[in-house]
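Below, in structure tokens: the form predicted on its own, a single chain.
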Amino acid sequence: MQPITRYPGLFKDGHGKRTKYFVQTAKRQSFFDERIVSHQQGLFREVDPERSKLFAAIAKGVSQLGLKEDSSILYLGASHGYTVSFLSDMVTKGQIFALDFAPRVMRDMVFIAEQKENIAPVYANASHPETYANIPLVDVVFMDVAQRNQVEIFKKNCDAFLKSGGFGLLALKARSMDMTKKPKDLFKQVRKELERNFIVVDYRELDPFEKDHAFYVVKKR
């Protein structure tokens, strides 16, 4: 088990395609039937990059995400809370505001938040940040919202909630934006658009973990 030092609490085992990823955890508690292993360094939950665009980006070698042990995160599109549950174990001294507008998935998210003190569920629509304006400025804005105007939503939330020098993480689904364009052409178009507002720190296409998805890491000026 080797630590991936640029990310808090993240470890890997194996090499190449056989690499497995683990997040250190305080309790032997599984939320999504993930494997929990005991090691001399402690307890670890195995995370599947095929179920998380954030960890798919890590598996594809993304250089940095701006995550620290005490990071505050606004997570847009939290869904059932798979990725959020692992982030909770990484930012043990931080806070995650986990937002989604679907009642069914938010019920699952609330269950996890009852077990993880650093998660605050937010039932709201990411298209309308004015409805959750009481959220404080954060170090990281992460977005996984598959809508046609997903770039606009991302920029709007970064403008409202991301600290100067903070990191924005965008998981982009090409087919949700425009079915008529080739994903690679769309990815280039989005990068140029983001460069007008942010410093683009890194960019990765997420195949084979997620088809027609790209992941952007930006920094707010």
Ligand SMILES: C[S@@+](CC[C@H](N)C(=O)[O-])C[C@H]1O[C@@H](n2cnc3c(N)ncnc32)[C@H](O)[C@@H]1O
Second form
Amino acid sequence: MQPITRYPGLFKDGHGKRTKYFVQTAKRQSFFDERIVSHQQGLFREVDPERSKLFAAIAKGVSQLGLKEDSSILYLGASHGYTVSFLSDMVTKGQIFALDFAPRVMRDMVFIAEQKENIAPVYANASHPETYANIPLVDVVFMDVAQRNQVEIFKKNCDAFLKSGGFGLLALKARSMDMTKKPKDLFKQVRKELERNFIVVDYRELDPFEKDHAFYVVKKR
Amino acid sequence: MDFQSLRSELLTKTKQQLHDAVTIDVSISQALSAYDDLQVQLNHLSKRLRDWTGYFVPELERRISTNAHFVQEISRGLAHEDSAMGGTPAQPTQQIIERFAKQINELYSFQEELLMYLEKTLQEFAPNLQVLLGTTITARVISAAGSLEHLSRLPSSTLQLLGAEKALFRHLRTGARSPKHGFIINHPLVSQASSKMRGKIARALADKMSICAKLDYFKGEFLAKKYLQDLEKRFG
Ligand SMILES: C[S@@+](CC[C@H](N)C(=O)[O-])C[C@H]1O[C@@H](n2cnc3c(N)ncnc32)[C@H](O)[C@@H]1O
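For the form predicted together with the ligand instead of the form predicted on its own, what are the coordinates?
Below is the whole assembly, all chains and molecules, this chain first.
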């Protein structure tokens, strides 16, 4: 078990294709039937990069994410809370606002938020930041909503909630934006669009973990 | 405000919002899905019963082609005496087959019950759509839209194609022929029309559907009967 020092609380074990990723955790508690291993260094929850675009990007070697142990994060498209639950163990001194607009998944998110003191649930539509204006400025805006106008929603939220110098992390699903365009062309187009508003720090395509998905790391000026 | 106060405020608020989001639309979609699930299971179970029973009453199995009817017949008793080809079931075998048929029969009645539940609910919640489209199509369009509210905001061109998303994507991606109707293909006016007229009728029906959805959502007048008669006069 070796720490990946670029990111807080993250460890890996093994090499190449068989690398496994772990997040250090205080409690022996698994939220999604993930394996928990104990080690001299402590307890670790195994994270599956095929279930999380954030960890797929990490497995693809993304250079920086702007995450620190005290980061505050606005997470758009929290879903059942898979990725959020791991992030929660990484930003032990930080806070996560976990937002989604689907009642079915928000229910699961609430159960996790009740057990993790650094998660607050937000039931709202990410297209309408004015409906959750009570949230403070954050260090990181993460978005994974798989919507047609993903980029526009992302920009809106970074405008409203991201501190200057803060990081925006965008997981983009090509097929939900435009079925007729080639994913590669779309990814290029989105990159250009992001460059108009941000400094694009890194970019990864997420295959083989996730087909036709890209991950952008941007910094607010 | 410090984070823990904000968090506990947001937890309370989210719970309240989730509580309020449980409207009757939820039960319409779930009942419809339960109906569809049962259909699959019923086909499966009826086939098993036919397979099993066929060894004892092959003539009967061949004669009755509808599953529901066949199941009902066997649940009344496995009368094997008049079969020349069929085997003779031992007493426990006969009993268990009859019990099996009764259970399936019970599920068929429950499926009917679900339909009646939907009908009653929709008569109250979406009376115009229910009359214009019938119970199952109304339930399908509400379920596909997510709610009556959302349905009432969709343009009639979208309503016409609701339920044809796969064909629509295929059209966009490969240039295959564009679909002309979704769930409303099952409406008698559309399904009984000549293929030349279908597109036209589907469009007219979707226009009325759009009005009915708004009437129902805003608890307006009951006009569906008249709309349906107009359509029948024009196309029937
Ligand atoms: C692909 S899932 C996210 C998975 C999650 N990020 C994870 O890794 O565990 C996309 C989620 O975005 C949500 N979503 C889509 N559009 C949204 C919007 N406009 N506002 C809020 N949530 C949205 C959906 O309800 C869904 O739960």
